[in-house]
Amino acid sequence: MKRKAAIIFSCLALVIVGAFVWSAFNVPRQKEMRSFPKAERIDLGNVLVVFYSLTGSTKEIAGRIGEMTGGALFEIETEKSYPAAPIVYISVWRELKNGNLPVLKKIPRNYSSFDVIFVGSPVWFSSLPAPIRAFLSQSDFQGKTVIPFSTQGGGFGDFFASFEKEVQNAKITKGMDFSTSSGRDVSALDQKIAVWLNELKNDLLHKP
């Protein structure tokens, strides 16, 4: 009995070690971008959509916002590559715990030509991921309207509260969270984005 238990334990240990070794030499898998129907333009002025995306979920939402608003896209990229799961969870947890911010390849330096700036990001451990914290720490939005959005597998936690604390020189307006599970239906996801953008349009038109 003890021998059998030892064999099972050894096999589990090998599987766990193998998973960690594999993830150390691989990057997170990117999801395939889905096709959306042709969108009717929702005019929010001159729009910039800034986003960070590790696996592609946030990138998909950002791309759709760009299509619906005619906005330009800017992807935040880190100098280092994050490993695949499960090591990625340890890596990002350490960053958040220790306040270590990754080096970014580049960020926009001038927002003067934009009326509205969307900033999108995944939620890591119920909060802002380190790449977005790094971006916000280096960004002066010059008093522009900034609209956050998040993607996550569970709840958004303190994502939006932390975003408001860390954003600099911006007028924050209604953000939106997108659950990766509820976003499996492309039509429903598309409708959610459209309704949100139209609400923003109405709010911005009536803003004093």
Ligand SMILES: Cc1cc2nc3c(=O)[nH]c(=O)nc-3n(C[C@H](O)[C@H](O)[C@H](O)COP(=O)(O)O)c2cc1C
The other form holds:
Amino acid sequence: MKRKAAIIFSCLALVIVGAFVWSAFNVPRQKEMRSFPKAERIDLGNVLVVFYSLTGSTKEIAGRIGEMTGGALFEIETEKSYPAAPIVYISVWRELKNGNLPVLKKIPRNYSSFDVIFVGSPVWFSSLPAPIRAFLSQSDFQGKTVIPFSTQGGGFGDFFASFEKEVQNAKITKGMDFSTSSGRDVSALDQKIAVWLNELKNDLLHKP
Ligand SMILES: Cc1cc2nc3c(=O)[nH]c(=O)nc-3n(C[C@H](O)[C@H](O)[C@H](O)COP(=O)(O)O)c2cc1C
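If the one shown is the form predicted alone, what is the structure of the form predicted together with the ligand?
Up next: the whole complex, starting with the chain shown before.
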């Protein structure tokens, strides 16, 4: 009996250690981008969509915002890759605890040709991921309209409150959160993005 328990315990330990070793040497897998139907253009002026995405959910929505508005896309990338799950949770937690910000490959240098800048990101530990904090700490939006959006597994926590605190010199307009579970239905997701963008268009048209 004791021998059987020892074998089961050893196998479990091996699987757990194996998962950790595997994740330490692998980067997170990007989900496959789904295709959306052809949509009518929603004119918000010259649009830039800046986004950070570890596994592709935010990238998919950023891409759709770009398609609908005719906007340009800019992906924030870190110099050092994050490991795959489950190790990623440990490295992100340590980064958060120590207040460390990752080095970014590059950021947009000039926003002068854009009217509206979307900034999208996943929620990490109920808040802004360090790559987006790093991006905001190096960016001055000089009175531009900035619109945040998040993707998350459950709740967005203090994502939008932290975003408002850390963004510099921007006029922030109605952000939007997208949960990964409700995003499984492509046409519902598409509808949510279109409704939000049309509301933004109305707000921007009627701004003083
Ligand atoms: C390190 C880490 C922490 C996360 N923390 C949260 C969280 O606090 N709340 C939540 O709802 N989702 C959380 N998630 C899930 C992601 O926000 C969600 O899967 C998101 O859509 C991923 O976006 P991406 O594919 O663009 O990276 C976390 C994911 C990771 C990797």
